[in-house]
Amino acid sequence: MSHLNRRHFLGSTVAAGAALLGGLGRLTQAQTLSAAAELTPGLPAGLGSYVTMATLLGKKPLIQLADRPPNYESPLEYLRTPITPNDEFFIRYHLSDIPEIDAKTYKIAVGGDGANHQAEINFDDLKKMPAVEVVAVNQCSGNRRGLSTPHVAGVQWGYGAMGCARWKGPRLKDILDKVGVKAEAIEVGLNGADGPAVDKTPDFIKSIPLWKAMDENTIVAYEMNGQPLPHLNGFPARLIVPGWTGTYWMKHLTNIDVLTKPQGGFWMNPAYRIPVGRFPVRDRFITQENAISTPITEMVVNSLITSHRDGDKVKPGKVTVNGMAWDGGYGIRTVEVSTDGGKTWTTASLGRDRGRYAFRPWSFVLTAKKGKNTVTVNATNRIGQSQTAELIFNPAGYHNNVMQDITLNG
């Protein structure tokens, strides 16, 4: 298992057609185009001075927002589909040093405090275990970051860090099963091989609670649509924890530890917190909550235009619009379309459900005028919860589910 150097990567102000992340293997030659990349409406200004179209080997042109680590958004056009081709899915990393794995010698430890025994597992035992398919959404807990007003700091997404794949893997449960679980046991702590590329960066390593550990959706995938997970996906086998925003979907996985005292660390505490008490979910991560802040976990209900752009021209008379709306697993039960500014509502119809945890594609006829026309989403789950008219405002910009409203031009 080799990792890529602090030299191998060079910034986002290269020319065209220089290497990104040096030319090792899978990593290899991040092309810059010359396309600009078209930002959704709200991001900070100035954002597209730096942000550009680049290609990393294997997928199609993405959204660069950085590069080091690299952090690449899916373009509004990639999500028009319920499932999300591997190429055109998105990239998040907080370490740039960035492994290349060999699967025949990849293994993951798995032990710790609250386990009765310790063992590792090869790459070739994984596939051996019973395989389970989940679809489900993965989205950055960050995703619409750059639409907070005011702007917070991060990486200022706009749409595009999330999509939806079929996983295929073990359940992580039963990989616990073969080291046994203590009656103390509180949590499952998860490491990557990916790590940071000076010592005083702190390694990101991540826990969930012993009851989301044990669900049997929560999986290690080692495939993705069908397909090895890319690279810059997680390969050789990551963690997918449906429902539950993207910080706890541990790629390149190389440690499984069950602890018997809530996982300290930057990356658990001060960092992925919402403040108690302002966003309506319902699972908690009790062992790591305080009274001012919790950590957050599952995804708030949302839904996303992707047929049009805001500004777009349509021909006048029937215009289908569509879009997707997710949510942390209890189901899509509606989505409303408002073409007054919210007065009225009409209810769209729903595609295909593939799953609680998955993209529904969902359509509206709107009868276009000369002139403006707006269009405004709203989506409801199977358990009453809506999205917001206003944001919810907190620090780090998460949970952003504001309904989101369009002009297209007659």
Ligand SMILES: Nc1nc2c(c(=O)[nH]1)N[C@H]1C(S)=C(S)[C@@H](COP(=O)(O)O)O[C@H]1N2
The other form holds:
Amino acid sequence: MSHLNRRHFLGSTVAAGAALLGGLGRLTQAQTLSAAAELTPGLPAGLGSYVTMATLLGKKPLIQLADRPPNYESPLEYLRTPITPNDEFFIRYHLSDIPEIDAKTYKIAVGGDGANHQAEINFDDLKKMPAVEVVAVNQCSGNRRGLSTPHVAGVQWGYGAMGCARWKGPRLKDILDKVGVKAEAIEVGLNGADGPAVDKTPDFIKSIPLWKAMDENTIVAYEMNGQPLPHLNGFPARLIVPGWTGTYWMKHLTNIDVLTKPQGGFWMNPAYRIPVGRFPVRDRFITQENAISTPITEMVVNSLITSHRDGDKVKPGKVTVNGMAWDGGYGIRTVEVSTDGGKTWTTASLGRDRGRYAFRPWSFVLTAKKGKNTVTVNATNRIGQSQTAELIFNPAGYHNNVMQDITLNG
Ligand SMILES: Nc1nc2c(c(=O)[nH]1)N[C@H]1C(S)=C(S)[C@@H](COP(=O)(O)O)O[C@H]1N2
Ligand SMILES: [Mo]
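Counterpart to the form predicted alone, namely the form predicted together with this ligand:
Time for the whole complex; same chain goes first.
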């Protein structure tokens, strides 16, 4: 895009590597890498040897899984608060050419064959529109992919390809009202300012069904936790699709197209699809479905223990174990904990409800004994869906909501 001031991603990185690890003292390279690997508990043995920490401009150290395109996950420590700070939020890109955008010249082109008119919206226009705030979890479809057995291809995420923030901006439906939606419109197409550095990679273009675009919680956010969006989380503005996995949350949004035909392209098919009928999801994206596969939609109910890692030492006696639970927007009803391998379950106490799309904190007091204490956690949402005991295997490694099972050594 000619109106964008292109500065390439690599030019703006402070790829320091290991600022966090600096705090661990003077370590050899091998020790440094294995210390970093411990920040991603539960990953298959062998993966740790190439996991490293890196510090990007404006960010605290994140687990670097790839640099071009940038894929950085949040270590467990950053997921201990119900709102993930901007400088601790994970980063996921498919494309390496990520321009730095000047808000003064930034524009979103709104139109498409399903719109009555075309419009151009600049940053000031966005800020002048009535704004809403929504606290919502942004989780990559492939979060926990690295835990898949058998192993599947793709970025080997541990537990930290997610975060929860308070997002602010106008409703997408108010933007669509400016151009008028035709009766035959079915989807809304989305594009961002980033592009492929190598011509073979297809541009990252997505769509959502019209009904989800018109949802009052779907917004174009220019603020994240009361601040402008960090560059690598989508500055100046991105789409927020509460309840749905991160793939639809288009960053550096430049085009909104109302469509009368299904959006084509690699990132709609074959990418980001799940086998039909395999997962307990309710939101359907019918215009993109076929007999075998359908686009991923809402997140499945899930939870994460954030207070402890598998294998941690604890003092025998009372130990508070806590973490977060979330789902695709029904809200969390209960979180249950078992200390006998799933025979009996105790209800955890739930923390403040920040809305049905937000992380819901939970906590449980374990009476730890000497020796091994196992802790298993299972969240249930308000429509009665729970986590699974066994992985629902799929070739892309999506929707991993297997109950966590950790051992604490008393
Ligand atoms: N422009 C653009 N937007 C994008 C992507 C991308 O590659 N380019 N990746 C998507 C995916 S797959 C995810 S999981 C989220 C990640 O959001 P984050 O990087 O702010 O954490 O951004 C989404 N939006
Ligand atoms: Mo993603």
